[in-house]
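We begin with a single chain expressed as structure tokens, specifically the form predicted on its own.
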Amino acid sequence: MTADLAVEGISRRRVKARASGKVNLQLSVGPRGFDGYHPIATVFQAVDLYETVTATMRADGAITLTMDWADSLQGGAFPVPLDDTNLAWRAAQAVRDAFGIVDGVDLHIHKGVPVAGGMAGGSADAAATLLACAELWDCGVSRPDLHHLAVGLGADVPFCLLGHTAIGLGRGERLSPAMTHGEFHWVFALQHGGLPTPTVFERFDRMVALGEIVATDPVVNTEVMAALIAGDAGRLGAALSNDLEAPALDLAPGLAAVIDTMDDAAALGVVVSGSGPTIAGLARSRQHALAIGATITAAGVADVVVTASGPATGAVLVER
């Protein structure tokens, strides 16, 4: 799955591959342990918006990084690092250091999936950079053996590797492929600002502390599961929960003008995605997801708007 480049006379591998965006169905939320993370239970879908990675070698051992965007997310990219603090180039290093690998590789991503938004594109460019140099530098790597390198580069990793759905326990890297039927239609209403996850776990632990809410050991939602296998849209919308979406309310109240417009316009089901600031809503069908969002943008509550289906695939290799 790979493609030879001439360049300058010199022959360069190159590899593609990508991987989805999520949203969580269920976000349930512990309180916080001694190691000062916060036990979680989960599912997850991946949807398909997509993050496209290619990796091209390079013999001089340098690791580079570039991107662009989505038509879609023009006008609401955020800054994203190109150094050695972005996912993507850390799963690049990753790889080099569990199979001693010498070569460089230069990055580019395409980001089809919102930043800073609770769906997880910076896990997703990990994801698929995992995939892309373990392929292009031939290591012979299982996925297994991406997974064990996923958990060590953040949460949704893991996730973002084996895509679809599934339940996630632990920190969300613990995962357990969720059986469904049909497709969901959903629509993502997004906002330049972002809610840094680790600011909206402070408020949550601070509204534990006051006793606006409350924290207990996080369990599955056997509804979210029931609705999943029956393929009943209207059932899981009525099974939607996120512990996380008052505290990103608390601290983003606009949002809740969000959620009054797509319940509103008939939305079978709202709920802050991960955490925050983006808001989804699932719909009957995608013309019903579309219909919701022409709501929503003609309300002036959200920045940018794009719909999605799911359970969309993992991480994929996608140049041969």
Given for the second form:
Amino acid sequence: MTADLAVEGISRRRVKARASGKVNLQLSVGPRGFDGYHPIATVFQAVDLYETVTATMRADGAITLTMDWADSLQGGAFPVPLDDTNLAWRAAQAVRDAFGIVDGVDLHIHKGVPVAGGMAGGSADAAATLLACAELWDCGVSRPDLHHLAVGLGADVPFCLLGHTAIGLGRGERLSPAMTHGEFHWVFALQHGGLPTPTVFERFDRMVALGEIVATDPVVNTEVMAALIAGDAGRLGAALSNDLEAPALDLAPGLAAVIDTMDDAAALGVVVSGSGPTIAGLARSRQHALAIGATITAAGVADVVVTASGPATGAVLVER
Ligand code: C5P
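Can I get the form predicted in complex with cytidine-5'-monophosphate as well, since the one above is the form predicted on its own?
In what comes next, the whole complex appears, and the chain from above leads the way.
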């Protein structure tokens, strides 16, 4: 009887996990390597915008994927694949392959991180899915096991597992937690048209080849680390930097108006988030972040504005 009920999906085992989006406080990019990737030195900070993944057991071995949206994102504006090209789907498959699992899973993602916005929404899906599926299928994994699987899925997935604030070297997967003090308040200006990460890195290469920008060996900016330890938002704002800003602005020149508007609203620092097109502004307080957001909305230079605070947690189980 119990088995029948399980087949009908009435009492299927279910696990829920969530992971945060991120902003890069520093993103220094070196010349493209033979593996097709650029070496980077970055400082990630997780912010409290969450992707929540519900994983429900299937006995037939299939993996399915559905999605819904946080109201603030006015969901549906972006095409997100729901097939085996989706990073969450691939994360579930990676767990199955690694542990010889024959069961399947229905994955449902509630999106709270902008899509194709340079905030690692897809990577957060993958990180939460790794954790949820490992728990659902009782794989008995360690965090290093999950890190290893995350590295195979994408450059930002390992950080989305770890969360908080961390230095990332290599492709971003060689992580060291960073010491921080206090909370940092952010405003994010989103655009409906995403900028694909590979396109931005290609434009970076072209600008380097044309001598418009220089790609040097990337190193961590000690000023960013000092500002984090001191919990000094003003100092951190002045130290924010992103080598992908020039190519992102070259591809989407309209973003300059967003940066100017945040500067006019006295943001402590403004930076393109990851590969863009999201622009991140650091504020003095939650109220200041809301005020900057209101100025951006009034200026009509962004499609959606959200505020968030960091650091936030990495991938965690929220129900099992
Ligand atoms: O690892 P991920 O799938 O997120 O990267 C997407 C693409 O972005 C890569 O295929 C590569 O073209 C580019 N990339 C890069 N250097 C990095 C990270 C990503 O060139 N450090």
